[in-house]
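This document starts with one chain, in the form predicted on its own, laid out as structure tokens.
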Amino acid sequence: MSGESGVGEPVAVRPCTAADGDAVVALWAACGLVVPWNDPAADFALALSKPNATVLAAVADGRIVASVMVGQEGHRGWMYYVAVDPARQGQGLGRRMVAEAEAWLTAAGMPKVQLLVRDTNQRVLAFYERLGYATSPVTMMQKWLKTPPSP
């Protein structure tokens, strides 16, 4: 999982550890992809404790500069968390973060990735149709299991 981002210093992708997670979750805020209801530190702990699930990160000069979580569930992969440091934004790391996530489903047998997004973050939507990325003809719903914190 190592390589080039296509422009700039060598980019490596490698699965994140525990020390991590700072870093990982400061770039999480700085992509604008942390909401209250969501504990993107309690999101990042509960990924590295499956076996089924991981957070990949690109590193660059010694610095996490994107990231993706990845897990499946036996049926299908799911990706959440896709992000690029701003400051890099535009050189491929973002598509190279998809694909990296693509790979590890494919090697765990998953037949199809899906992700969400939020309707909050529209833009990001011709990224991944780029990618060859679809709206699925389905309903998603939820059910709070316990009471979120206000927006």
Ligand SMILES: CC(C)(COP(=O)(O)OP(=O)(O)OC[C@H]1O[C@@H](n2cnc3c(N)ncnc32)[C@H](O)[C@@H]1OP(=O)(O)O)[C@@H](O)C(=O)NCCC(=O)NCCS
The other form holds:
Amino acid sequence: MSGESGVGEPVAVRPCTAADGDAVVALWAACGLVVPWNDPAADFALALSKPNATVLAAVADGRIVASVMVGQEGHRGWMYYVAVDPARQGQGLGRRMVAEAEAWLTAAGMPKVQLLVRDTNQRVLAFYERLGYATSPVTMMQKWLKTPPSP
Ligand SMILES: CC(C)(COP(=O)(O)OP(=O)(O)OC[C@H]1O[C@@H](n2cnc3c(N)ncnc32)[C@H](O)[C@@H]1OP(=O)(O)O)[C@@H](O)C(=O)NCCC(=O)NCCS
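Alt. form predicted in complex with this ligand, vs. the form predicted on its own above:
All chains and molecules follow, beginning with the one already shown.
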């Protein structure tokens, strides 16, 4: 999981370890992905604690500059927290992280990958469409199985 990403220096992509938690959560916050009803540190720890999920990180100059959380539940693959350091956006890193997640899911035998886009983040749809994704005519329903973090 290493190589080039767009222009610039080589960027290595690797699975995160627990020691990456603070840096990854800071990246998610810088990218506007942290919301009151999700605890990002808990999300990170939960993904790393499961054999069917992980968080992949791109590292450049010793710093985590991009991420994707990826996992599968035996039927579909899912991506979350696709994030690129704002100073490095527009250089191919987002495309690279999605490709890394797709490769992880392909290796896990998943036939399809899905993701959720918040209503407040509609401008990112064009990014995913550029990568071959299409909106799906489904309605997501949800229910908390534990008390959600208070806003
Ligand atoms: C969305 C995000 C991950 C894209 O990362 P990025 O590194 O800037 O994207 P890339 O440079 O890899 O772009 C890949 C392609 O998508 C296109 N693209 C990127 N953002 C786009 C946008 N907002 N609208 C249209 N096209 C876009 C690029 O032009 C590029 O096209 P090309 O490779 O054919 O030339 C990044 O902007 C980000 O972290 N945003 C904040 C967090 C976020 O919203 N994450 C998604 C949560 S669902």
